[in-house]
Partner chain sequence: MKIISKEDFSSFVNALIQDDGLDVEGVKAKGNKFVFGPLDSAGELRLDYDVTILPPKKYFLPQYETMMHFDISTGTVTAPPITNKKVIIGIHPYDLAAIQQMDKYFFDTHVDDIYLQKRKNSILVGIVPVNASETAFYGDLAKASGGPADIAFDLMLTDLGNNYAVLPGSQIGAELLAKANVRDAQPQEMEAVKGAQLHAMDKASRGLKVGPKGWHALLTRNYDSGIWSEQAEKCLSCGSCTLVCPTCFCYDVTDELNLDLTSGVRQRTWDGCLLRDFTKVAPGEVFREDIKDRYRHRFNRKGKYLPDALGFVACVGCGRCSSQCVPDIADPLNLFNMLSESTTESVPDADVQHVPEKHDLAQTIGADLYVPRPATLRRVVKLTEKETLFEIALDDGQPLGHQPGQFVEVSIMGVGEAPISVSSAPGGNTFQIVVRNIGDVTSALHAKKEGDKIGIRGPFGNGFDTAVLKGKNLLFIGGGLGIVPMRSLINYVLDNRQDFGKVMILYGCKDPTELLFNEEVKKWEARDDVIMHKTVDTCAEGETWDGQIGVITTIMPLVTFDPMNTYAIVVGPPIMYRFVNRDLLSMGMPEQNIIVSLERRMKCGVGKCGHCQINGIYVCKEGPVFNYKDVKEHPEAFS
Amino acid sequence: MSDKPRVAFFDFSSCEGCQLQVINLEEALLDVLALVDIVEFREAMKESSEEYDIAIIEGSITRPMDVERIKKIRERASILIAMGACAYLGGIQRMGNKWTPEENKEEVYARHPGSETTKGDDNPFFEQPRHRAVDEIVKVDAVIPGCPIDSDEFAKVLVALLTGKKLPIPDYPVCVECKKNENICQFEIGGFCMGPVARAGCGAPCPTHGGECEACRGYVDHPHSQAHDEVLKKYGLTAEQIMNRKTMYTYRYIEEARGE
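Now I need the structure of the chain on its own, in the form predicted together with the partner chain.
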């Protein structure tokens, strides 16, 4: 047994792309292994363990069975990290919270041809009351935002945790990194960008490659959302379009504002 911290990865409702980003560290993954023992990582190894110090969670918490599972993981882990937009914010699946669980079940499992077999099924796998971020269920010690996460940021968070430093997650908007990359502003070329309110740290890859920022890392701590809405309106979006623009990754904030 080494005295290195034991790390376990767990996935909930997600595409597991964030775990893939960890594997994408490639050679640097060997440096990670010099710092920690990975004892469970379904996407990369077949072993598993119930003894770990650091639990890294990917995915949103959706079904009652997930709630029980995450609580058990929390009990065992001394540090719990929410990794990626699903774990941090609830993910794009959180848009489903716009409708009731019954409506969702009807829409997904009953309404379409070929779905007769699942209609009325009381199988617990089909239960999806609400999509929640991990910290809405258990205490979270650190987050690594993003959809998917940035591999380098994963390494930085690990270094910060192991050296007792403040987490290196910035509290300034994506515009900062976008400007440093000398991009043409999305608003100038017909885009409707979330960059002015979205949390940076990703290096602004979407606008750098010609896309709009979708705020997959959530908002900065004090977003000036009202001013941002005015900008979206000025550039031609209707109130409904603005609302839609703000639901993809960030429906959590709308729910929170409504007190849901």
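Can you now output the form predicted alone? The one shown was the form predicted together with the partner chain.
The next block holds one chain only.
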């Protein structure tokens, strides 16, 4: 019997892209396997186990059956990690919380032939209309942000947890990484960007390749004080204006501000 920590991966409401990023570690995955035994990982193996030390969760919690499942996983795990924007923030799907279940069903299914058999109230798919992050249901010991996660950051977080070191998750805005990459600010070319309040650590790939940061890694811990003051002042913006501008990944913060 190996004395290495046993790791199990579990997926809820998500595209499972973060788990694919773990597989994308390729040869570096061998270094991870030197430290742990993976006992359940549906994307990569058929075996499963109810005995594990570390549970790594991808996906938002949506249905009552998901709530019960994550609670059981938490009971068995010594360490539980929320991996990716869906588990950490509730994901893109959390925007569906803006509307009622009936409105969502009508928008998604009403225009399609045969939808009358899909929309029924007895369909278990519609048991629970609200998407929530994992830490809104159970205690989370560590978070790996992003959509998808960064493979190298995953490995660093896992090693930090196993060795008792500080988690390598930055708490400064993406603007810092944009400046390192010598990017032209999106505001300068007529765009809009969440960079001044978004958590860095990704290397700013979206602005670097002409896109806008959508804050898929969430906000820095204190956006009011740690947002890039120079950018905000230059363009006459406040942290609140930026945070309320886009909600693709960050609708959780709006719900929390409203007390929902």
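The term rigid core refers to the maximal set of C-alpha atoms that superpose within 1.5 Å between the two forms. Residue numbers count along the first chain shown, from 1. Model, not experiment: these values are computed from the prediction.
Asks: Is the shift of C15 between these two forms large enough to count as movement, that is, does its C-alpha move by 2 Å or more after the core is superposed?
Replies: It does not reach a 2 Å shift.
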